[in-house]
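The chain below stands alone and is given as structure tokens, in the form predicted on its own.
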Amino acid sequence: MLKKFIFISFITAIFTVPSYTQFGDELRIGGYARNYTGVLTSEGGELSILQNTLNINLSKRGDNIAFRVNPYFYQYFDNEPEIGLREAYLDIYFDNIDLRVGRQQIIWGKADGVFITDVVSPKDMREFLLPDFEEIRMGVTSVKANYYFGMNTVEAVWAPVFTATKMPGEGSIWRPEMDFPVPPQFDHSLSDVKPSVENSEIFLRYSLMSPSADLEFVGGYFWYDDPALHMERELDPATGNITGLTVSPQYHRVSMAGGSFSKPVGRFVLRGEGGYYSGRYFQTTDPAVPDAVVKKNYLHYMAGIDFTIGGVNLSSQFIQEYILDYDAHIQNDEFETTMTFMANKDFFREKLRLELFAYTGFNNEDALIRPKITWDFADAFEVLGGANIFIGEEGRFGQYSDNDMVYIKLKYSF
């Protein structure tokens, strides 16, 4: 209740600031109010989500300094209200260097709908991949420095505080099913990464933006945002069967190096992205491994193409994940192959947009198909209707085959 009171008081104060205050006309206030209602298509038509959102953007810029603050408020029909701060940072400008200090979203890479070298900002996966990516990416408290020379930029990020992926809670329809041989006990005593200089994360990026191509090289030494599930097994000495299981989620350091590019070629735009991860942990069923996890190196890469035909914007991506030095006991496949397809077209002077985005998983013959229609009903008021259709019985998308839904969003921007 105290957090809710503080948030409401803050918003009230912002919108009642008189024009003669120190902010003057330079303080920019924007954002949106939104209602988001989703209904499962299964028998009974249960609500999958009923969310009211208030998102506020506050910013001000001077000659050598600027700031941005982005608080948000979510109200649900089946959960406690949520108040958060997506971004809150200060910018300081020098001749060839910019500094940004505070909570910020940092976006890397060229892939659409998938995270390959986009590793700085942690992810909110409580509703899988369905929210806008601005809402999936969480802000990370960090210091970012950009150095500019010609068409080149060198970016360095230091994050002193680790933030893990937000996963669906107990009872959520988006909580992945986990297959354990016996009901486990969970021990979270080793899952805490204490804020310290030793536990901080560092990231580097070099980018070139030219008329002929955009190019990035990136690297980082950081905590992988998803935990490895270390398992302590109790065995029956007579039969060797598992009689007890203690699961200990733990986070581990990884190193990553990679890059991305985009290049116009005639009427096409070619895109590519790839990352090499050293030190990722994977679950294994090998009885010789005492804690059921193995450390492997891993490749994640994408090749994509964008083009337009008859006013229809089209895009497709081939995405693959590859575990090096693979063995058959690892629960993930050696190669995981996914493709995406996107098509959209505007009508009536961009008042109406039809769009289709689809993921297709080849390993398990599953898919997520997302058609939607957006109508700019009036100035600053938008109506969006769509569906999320899951195909298959298992795999990344097929595991949610009971979660097919239709939804509508009413959004007013200010």
Contents of the next structure:
Amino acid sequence: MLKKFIFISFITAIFTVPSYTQFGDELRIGGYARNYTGVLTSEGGELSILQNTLNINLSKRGDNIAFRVNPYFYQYFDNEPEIGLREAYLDIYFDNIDLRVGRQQIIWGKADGVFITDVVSPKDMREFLLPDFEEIRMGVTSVKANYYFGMNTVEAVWAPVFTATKMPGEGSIWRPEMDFPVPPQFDHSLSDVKPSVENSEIFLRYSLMSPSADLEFVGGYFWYDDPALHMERELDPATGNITGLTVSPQYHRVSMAGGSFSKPVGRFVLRGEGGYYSGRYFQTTDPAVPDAVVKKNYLHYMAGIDFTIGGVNLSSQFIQEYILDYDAHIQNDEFETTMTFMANKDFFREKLRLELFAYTGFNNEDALIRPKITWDFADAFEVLGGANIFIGEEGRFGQYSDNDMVYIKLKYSF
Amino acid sequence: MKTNNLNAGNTNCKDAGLAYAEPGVINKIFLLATLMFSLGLLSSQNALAQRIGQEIMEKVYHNPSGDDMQGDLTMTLINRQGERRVRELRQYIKDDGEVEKRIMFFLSPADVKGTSFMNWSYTDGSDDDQWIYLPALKRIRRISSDGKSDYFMGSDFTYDDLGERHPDEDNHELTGEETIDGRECWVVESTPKESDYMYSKTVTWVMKDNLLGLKREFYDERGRHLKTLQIKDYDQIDGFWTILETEMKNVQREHTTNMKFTNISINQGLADRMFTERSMMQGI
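Hand over the structure of the form predicted in complex with the partner chain; the form predicted on its own is what we had up.
Zooming out: every chain and molecule, the one shown earlier first.
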């Protein structure tokens, strides 16, 4: 039924395109080939990744219609090759309206390196936050309509197919720490969100670009991309100890409203972003809660500043998460505070770039520090060397303290 | 020369005043009158040169260039070994007299293809507004316009070199007239009013017949010759004198950037919608 509905919508959209529409431009082919080799420093030089990538962008554009397909291919030394479509969509342009139908990446917000109101495209977290953001954000199958008036844009997105966050598999060094009192059994029978009109997701955005400031207001009614782990405990009636545990990952609806801005003030650019989530699930240890999850409202916000001193671009962000109506059994802290710092500078006519990006978690005194050096060996060919240094023992970054790595990427764009 | 003479006369006067009271008074009056006359003459000559210099640069600034322009730009970076790197982009410019809106779409090299950059500059001297769209991030980012002294895409042009500097931002003085390649030019020296500007002065050779700058020399903060910009080709397009090829040579670093403009069209009625979020993200 849903497939038929999508098909009818798609056909209707295509046939409402003005009859003079045609693909006038030639087929454009671009993309990159890349080798990415990473070595763990804490394991005596064990390879953490050896990945060869081919990423292709195919596009063609006419006066009123365009399409783009972005297939990718990953080949690993220790895993099966992976092939997929990051994006595959059709664009239809009207006078003041654009329609985009298909698998697409949709990016919202003004924050760097954190996802606050950037809720439309799900994330691929199989290698934590280390891949390029283009690779972290997955395409979402959806219909997007943009209406433009002046410097204003209203955007509506309808996503009939829910896509969850891709998490690291069993045995991956990036699998988050999960503490269970006894080894659990996983029951995935309730993990599926079946594609249907009823289960579809809706997102809305208004944005304004103006000389004084850029503004964005967003809202959405969608499935939270990370599962809540509902637990069923088996207790020994004699001792009351837990003898068995069944974990059932389930996805839940959430509503979100928020906004962001960026404003130039003299030599600075100030940025801010905030989102209010209604009905997010959190893990709890409260024995009175039988399935170990509670539903709470939640705030996530950021204040940031960008500036330049002596040719060095600098940026910092203060990020905080706040669980409203908190109770002490919730596993997350009531407030979780993170800061980010970024510095970069180009040398030798942009042939060489030094960059440092760091996340610092205040709750667990942990951090991720990412220095990088990029050398444009020739036009469209770059060599990038870097390190990922995890500091701390626990927390979002400290849990990976054994995963410090150095890496090199060779990338040729075409 | 006149100043030196006056100084010498003044010194003599002091010495004379000690020995002879009466003649000293006469000498003082005479020399004071001469000094005032000469200073006045010099001052009026300087003022005249400054006024003419200002008028020339205002005429250059207001030289009709159309309300809008679009075209392709090929930028070739040449280092001291003669190695070349090429960047290509398409740009659209619209000027309504108060705001000059410019949007650039990067076409090559492949790693910057799809990037767009938009700049709005204001005739009232307000800070520029700038945005950049990076296709990998799929997001428009507001950037500070503080980096006007940054070099554009690794070239020898700073962002400020690419824009039109308002004549009121500098003090100008006509320093002479020269003929270059058969073109009669005024030579105007411009000194920035702001103390920490990246150039201590610029010298511009302005062609008398079409008011285009044929050549400009840039001097660094220490007053040393830094760069020379030369117009290699120009023509009338759609009725407007238009620069078609320029070359900026950094004489200190022996690096050159050649800019060629092609497929130029002027006053085609560019719509404001070209300078929006939609345009930046869609590209060309």
